[in-house]
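To begin, one chain is listed below as structure tokens, in the form predicted alone.
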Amino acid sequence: MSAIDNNTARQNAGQNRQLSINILRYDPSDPASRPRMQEYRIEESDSMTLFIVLNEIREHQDPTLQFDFVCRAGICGSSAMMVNGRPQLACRTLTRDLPNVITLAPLPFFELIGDLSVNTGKWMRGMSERLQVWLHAKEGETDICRIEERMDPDIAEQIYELDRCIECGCCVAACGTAQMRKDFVGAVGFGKIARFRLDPRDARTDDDYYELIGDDTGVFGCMSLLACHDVCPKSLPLQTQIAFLRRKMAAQGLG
């Protein structure tokens, strides 16, 4: 019987599982702090998420535990962490889908703030500035009084699909290339480039995009392991977009 089936049988019998939550603790701002695993035990409840678990621990067992959350609904991306070795959103991860022994760690690659809290925002801002992920208007000045340009509904839908990225950092944390070189753009950057490349209002050409991602820090550094695609909590088409951009940039480089 699997862990999930066993858990269901226990709940049907009116018994709740006892969860063992092992958390990597470390505060880099404290000279006396050393990385260590700390175990907490908590009784599982119906429809419990890891977000609820962490709040229960902080409120009733250890107020020093550091982790991030904002929306609690899988929209802000703040609660991303390593769950049994896999990047996931704590607010969307149900404990019933996990074994009773759960190991939590901060996302790798990003600057550690403390315990499970990392500074994804600092890296995301740097990436956005580097790739200039804002609309480059075709005209010199923007007329805010002008009627908005019409857009083909299919193009608008494709742009909306890529705009659903919540910058949680899961794709970067799962990326083999990113673990080896900190200057790698990552799937989140490729998704943003793909989004503006689709936008008919943007004045940039493939020559411009080649200057941004046409090297080993960009699409040619990707090893095509595609763990980014597997762990994206929004199920974005990262695999398709990376392959498409690579073909376009390769053609641009040969041209």
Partner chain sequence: MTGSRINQGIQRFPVALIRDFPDKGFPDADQCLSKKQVLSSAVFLCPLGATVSHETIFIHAGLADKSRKSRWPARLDLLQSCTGLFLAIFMWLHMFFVASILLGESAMWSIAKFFEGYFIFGKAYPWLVSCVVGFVVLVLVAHALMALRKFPVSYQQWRTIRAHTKVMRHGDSTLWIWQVYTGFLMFFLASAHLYQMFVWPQDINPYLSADRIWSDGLWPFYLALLLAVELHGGIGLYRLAVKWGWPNASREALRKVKWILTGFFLVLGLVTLAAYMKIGYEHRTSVGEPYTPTWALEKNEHRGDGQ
Given for the second form:
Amino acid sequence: MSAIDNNTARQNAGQNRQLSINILRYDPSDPASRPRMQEYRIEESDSMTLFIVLNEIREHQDPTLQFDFVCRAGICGSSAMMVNGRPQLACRTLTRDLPNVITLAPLPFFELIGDLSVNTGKWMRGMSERLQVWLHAKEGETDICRIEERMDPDIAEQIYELDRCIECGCCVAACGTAQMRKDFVGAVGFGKIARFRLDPRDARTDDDYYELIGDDTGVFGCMSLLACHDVCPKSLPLQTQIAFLRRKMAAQGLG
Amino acid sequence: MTGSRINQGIQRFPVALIRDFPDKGFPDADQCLSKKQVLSSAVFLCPLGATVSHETIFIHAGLADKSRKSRWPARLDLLQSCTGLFLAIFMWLHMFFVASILLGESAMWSIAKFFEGYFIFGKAYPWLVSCVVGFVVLVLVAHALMALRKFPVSYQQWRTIRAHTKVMRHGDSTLWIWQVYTGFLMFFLASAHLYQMFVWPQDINPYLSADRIWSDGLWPFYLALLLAVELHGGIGLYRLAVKWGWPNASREALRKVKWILTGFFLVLGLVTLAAYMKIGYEHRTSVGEPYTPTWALEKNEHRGDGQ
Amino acid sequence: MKTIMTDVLVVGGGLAGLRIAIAARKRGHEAIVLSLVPPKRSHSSAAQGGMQASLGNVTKGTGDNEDVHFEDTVRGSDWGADQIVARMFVDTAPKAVRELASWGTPWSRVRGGDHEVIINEQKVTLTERMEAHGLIAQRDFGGTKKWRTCYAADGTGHAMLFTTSNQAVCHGVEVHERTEALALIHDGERCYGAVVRNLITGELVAYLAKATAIAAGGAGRLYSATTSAVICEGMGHGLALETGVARLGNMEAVQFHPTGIVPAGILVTEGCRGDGGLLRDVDGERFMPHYEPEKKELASRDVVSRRMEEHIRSGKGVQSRFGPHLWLDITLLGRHHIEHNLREVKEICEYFLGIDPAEKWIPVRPTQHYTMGGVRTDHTGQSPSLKGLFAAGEAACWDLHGFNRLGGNSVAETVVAGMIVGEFIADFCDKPENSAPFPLTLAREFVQREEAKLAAILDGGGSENAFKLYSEMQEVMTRHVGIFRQGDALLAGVAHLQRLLERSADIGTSGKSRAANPELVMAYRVRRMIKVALATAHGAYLRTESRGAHFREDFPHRNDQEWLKRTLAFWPDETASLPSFEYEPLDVTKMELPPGWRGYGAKDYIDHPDTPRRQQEVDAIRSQMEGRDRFAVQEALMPYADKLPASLAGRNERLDEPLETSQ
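Could you output the structure for the form predicted together with the partner chain, given that the previous block was the form predicted alone?
All chains and molecules follow, beginning with the one already shown.
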């Protein structure tokens, strides 16, 4: 149902919708806990987001419910979860864009902390270390008193475009390859490599990047299902970036 | 003003290495590796907690040559794509050749004979077809082997990916499942078909092919093969385009083109199959008797060599 | 009892905390960062518009330097800032930007040649110098004389945080994610680390360190309508307050940002107004020029927020079911500008309001935004009353911001303070006398005390609901300690908070898990929050003047004669229902910029008796030294060179101020 349909329906009925929120509950720290779906009913209000829904449930119905929010503004990437089967940022999901029955589940792939809370941070740190996602500066010292090195304004903007990744984990959760192969780098990693490859300040060459992603856990493992591209909350151009990396890395095989 | 300089030219050991040598503790700033060493230190990339092999340590210390990561994954990936592209193009051309039956028995006979070298050498050499078939078999096997690496390798993985595509309801992911299904199916169907063509290439003939389809009762086999081939090939070509970023069109546009092509070849294939079934039905009383156009018959009789 | 020992323990994984840890690692010390969340999720990432540093690359920034930045900062603070610290800050800010550039931050760059901008509703063509092409660009922000705010589109904090966090990984900084400090381990004189709870397993661990740094961010969640992330609950402030020894400075100085969206309270950046956006009322009229003819929409945040509330009170607000609001109009900037330089703003408008800001006006209202107050430190970042305890960033009262922070100075403070305090922490750890053996028995006592507190909550059968107390506290703070304050209302608010504090001793939980348990977390946090709220509310009641963001309707003037001093709150008696207060005077006779009119806002104030004399001295020095370079004049007015760490000394090069090659 579209937003307009829901709104019109509500106005016609002259009352707010009753939402049925079905949440996957499981506490791995409790040996007695078994995964189950639990239903909560809540009355919809104006501009209601899943952030508001979940906090209302916790404050008024079930204080044990676990979930993660930080910025609640779609900036930090904490609140990624499966909303009716698709990974997305719960904080900026308006209920008016959803049907009456809403199913919430934690992101798959990542270590489950409890209910809707998953440990994306731990995986992302591992990815950062594995792919060395920091700028590898060129030879020579930078004197921070001196005028900074120049950079083409367009290149700066392009780097920023790729730098907008918030490491929310949606791309990895949506990735069929990652579901099957836990050591797969995932779109988030490719995005980072593409970002540093673009950066003229980074000294690494394709030869170096090949060491990082030139195998079946890296770019050649990608089956181009591209769910990553479709679910990315920041609309990063993952499809073209992965294709670009594949071409560059494949060229290494011919060289 | 040296005080305000920061050491940008040197980088630390990768963390993985530090963790692997806990007794060394954290190297302080003076023990940093130079830039050059760090670039070659990419060999240390391994998941945290994994042990670095002696070989790697020796290489890093300069006691052995730097080993580069194998280039084979790149080559294999290219090979998978190239074999796929070849097979897809072959399959479409093949479809056109087979569909020549729609223009009449004579047209199909001519094309079959063309591939046997009849119009070049003035005589048919069916083993030429066997050669082509043999090459296609090789490509197919290569493609299958490459593709198998991407297949789920355990029931657990299969269940995971099925559950995933079911929950996600994501078109391109679901299409991949179909690619697995059809690829799996084709491995048997196409192999059987190719074996037959390899061993009896001379049986590619308007009547003999039609007999195979109707009187030998193989039309369900060809129907299944047709569906599998067209779906697999269409999806595969689409996947190739998005995988390599060429042609650089939107996925919506590419998908549209893909479905149009798949639709076209499916229709063409079904009509062709129907045509063979009709011919086979009409020819059911004289099974095994090849078709030869009258103009060729005269020539053949004159020369005194038949099939 | 599990014990982890390290050199530097940093509470908080945002920009300030990570930068401190990197500084310590670079000097060869081990550093552990405790973070409630993965560090890249810290609230630093929400800083959109940019970071102030006087690079002077753009046309509208030519002539900018440390002196101009210093004066803007001190005026912005309404003379509450520590001027030595402000000097250290403005000197280091360009270095911080350039360091981040060398670490990979994708700063937006100057494009040489003509480009069109909107200034005061007019399309203006600016010509950027070709020699500046490719250097870091600056935009306009409130309360500044020059275009000084360096930015990466409108995701500056995000870009800076990711750069810094990646550098932390590169430098092997250990980050213990999803851990929370419950108490500082100290003996009343020296801080030795913290009792830390693992938020996943619930395990309590004693972390012992030579130096402990609080970089835990602000306390925005004391208010119900705030732009702050949900983790900005003032826990760093609370930790310090509960030592009974460390002081919190100027907690009553709370900044309200003019443009939080209604109703979600999410921030849209000051860059919107910096780039030419306007504020409009119910009639679509632009009203700020009427109140502030000089700076209009770009007066400092405290002033703009107050003017907005004033305008709403005069009946010019737009009525909505979420209360009155005003409009932010950025449609005049054009779609291209919005889609390139204000992308996050566009996303926020689309996702939370369902509008396209290139077409429609954005509903905004002043919303709690920043905690100027924090753990009081000296210029090295160390607490004067608890040795070994440091603080930096929003959690600190280093005192860069005084009673009002300028936009773009907070995210700048995080990295600059991180660099400076990080060096001082490394110095501290280098000293042999600071490597005294760790007091394990003391640590055990602290862990046991925290364990007992948790047990009391889980098993004590308390009847109060922590979530209810939390929202009640937020309501009290919003109602009584908001933009306009008044003696009686403040007193009523304090009394209400005291009742809440009492009730917070009787909190119970329905779930009994000692592992990940959101209810338990809220239970132990809310009591600490109420204490911080009391320090804020009562401090506001005691300060009978108006300064910067602290505005008393019953005392509407700035009163330098009585109130040119810093409020220090501490909680020596654990059983007391109020913190104790003392005051730290600011010495006018040493100020480089003696108090005066800010250049915007109210023009009448009560002078400090020393001000005229100091002003004469300053004027005399300036006229005596006419013709000498600005560095010499500054040195004569207020020397600070010896205060900066040696590694951060050095003049900043600019296109207009080239450095000698010999330097």
